[in-house]
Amino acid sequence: MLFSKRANALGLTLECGVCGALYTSFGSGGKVDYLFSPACVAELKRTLALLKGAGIPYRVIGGGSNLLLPDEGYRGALVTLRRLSDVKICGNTVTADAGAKLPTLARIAAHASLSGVEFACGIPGVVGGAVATNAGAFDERLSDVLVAVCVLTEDGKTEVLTPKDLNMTHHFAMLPKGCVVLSAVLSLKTGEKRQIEETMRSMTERRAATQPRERSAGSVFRRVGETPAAIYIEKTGLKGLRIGGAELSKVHCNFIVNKGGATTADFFAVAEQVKKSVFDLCSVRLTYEVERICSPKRT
């Protein structure tokens, strides 16, 4: 109660005992002790300073599209960047806050007749996560148009980094330890609005035809070198494998979908069986692309 009063006194947006399943795309996870939803960078800084001062473990999250929360709940604080979602355009330069949804970014760019982020139209994530994973689709990636990234460092300072600083590769960016992505600056090209929108429609249709529509955490496993994990998973014949409410998608075998009431334990029970089968058949060790957040120990 004292902690909540301190947060309110600082003008912070705090909820207690929220359902963690509401904050991940897969839809699993127990209650979270504290959820902060800062509306600006200044509020984010005050939030992190309060949590550090109080010794409360925390995680900063974006859209929750590639992470899973513990079923027993998260004994700490989650800080969601969903409200930091502005997208600004100046000429061919787009500055997008970390919490801006990728499909929204693509639509705003298209409306301004700017080309370069059409690939983002169907990716269920936000800009901050896209920077951290160098998100992409249809052989295009964020690093193709990224100019700069503004981050909040572990000591509370803002810093501007370039793609070269981040050493961006497939699904990875080398962000400084403990930093939080605040925004990304993109350099796009002027295009014909109708053609840009047509490209986005085509991409959306292709995704709908090849990826499941049920709730998921996105791709479960990383590529093995240049080979998609699905190539190996397909050989196991495990499509449709269901444990509890989690099912290995019949549409795309590198997705595990929530068929209703799935737990995080269900998800990983399916995933671990897939990993074992791939290794037994192909002698290939798959690694996770999704992140499992563990509940910190509270003293």
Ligand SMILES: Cc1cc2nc3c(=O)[nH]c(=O)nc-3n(C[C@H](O)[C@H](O)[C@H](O)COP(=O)(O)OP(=O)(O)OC[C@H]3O[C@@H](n4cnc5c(N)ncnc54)[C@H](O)[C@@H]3O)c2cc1C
Second form
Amino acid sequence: MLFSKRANALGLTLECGVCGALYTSFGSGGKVDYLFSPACVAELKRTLALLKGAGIPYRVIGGGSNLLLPDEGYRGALVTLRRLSDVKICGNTVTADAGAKLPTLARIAAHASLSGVEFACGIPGVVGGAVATNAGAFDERLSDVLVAVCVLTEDGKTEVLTPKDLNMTHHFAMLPKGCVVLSAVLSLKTGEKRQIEETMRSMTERRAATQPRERSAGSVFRRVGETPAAIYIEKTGLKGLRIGGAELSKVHCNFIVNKGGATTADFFAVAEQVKKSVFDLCSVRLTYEVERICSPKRT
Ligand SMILES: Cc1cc2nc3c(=O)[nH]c(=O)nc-3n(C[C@H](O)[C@H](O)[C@H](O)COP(=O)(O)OP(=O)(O)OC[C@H]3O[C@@H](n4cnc5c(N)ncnc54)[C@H](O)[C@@H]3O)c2cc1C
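Mind pulling up the form predicted in complex with the ligand next to the form predicted alone we just looked at?
So here's everything in the complex, that chain up top.
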């Protein structure tokens, strides 16, 4: 039976040949063979079992705001957990499903007068992606408030991990191979609703004043020790460098923006030029914060 027919017979939510660009914040990438959007953990389990059984390579994605998809298309399956998006509050504990949007999480916490995730209000990712990257801003990170992560292991078991298990550091978490984040449990502090909202408003203003408005994948390069990559990039004078539809932002030089029709190749052509110039000028090797997803090799 055709793969898509088998998926339908199992009641799975599958779209074939979708445009990958629609699933990343930068907006590049070719067609994706299969896109699964399970509505619950049981459907996710059936989805992964089907993919494994059929030998089809797959990746779980979040909001696609820290990754770039291949221009030639993704010859495999992407699994998005955007339909698993509940946020539950019990006292000071917030349990957020992997597909919950970070700004929504911040708003719900604020509404309940809970402080600790204000930083998430302007990050365009979801909880699963935020755990996988230990998202943070304004000197606060998810790991500061995270107490547990519920995951689906590679062999299909549900397990609870702690931030210590994930070895979380700046914009990094070591998820065990094949683990899918299902939900995150956060311990927040009771605060004053007005103050929490004011903090979020001021963070949003600072972001708007310092970051570009065009489509991007956020910060391109990691900090070098404690030094933001932008300090080095600034020295190269490359702000405004444009290749194809990708431009090194004039507003924030650690962002590459899509000026229209940019490809992933354009993005990395700009990024590699920046990397080379920083090395030539400062003898510093920048490393990527964004993730380049490659199309899996199919046998
Ligand atoms: C305009 C803009 C501003 C940004 N500002 C910030 C910022 O201030 N701070 C910051 O930290 N980041 C920032 N980012 C980057 C990005 O939003 C964060 O890294 C975010 O946490 C990534 O979440 P995502 O859901 O988009 O993940 P994706 O980009 O979809 O995925 C990131 C990684 O997580 C994995 N993943 C996703 N979901 C799961 C899951 N359920 N289980 C297992 N693995 C999973 C993916 O496979 C991938 O490896 C910004 C991006 C943009 C475009």
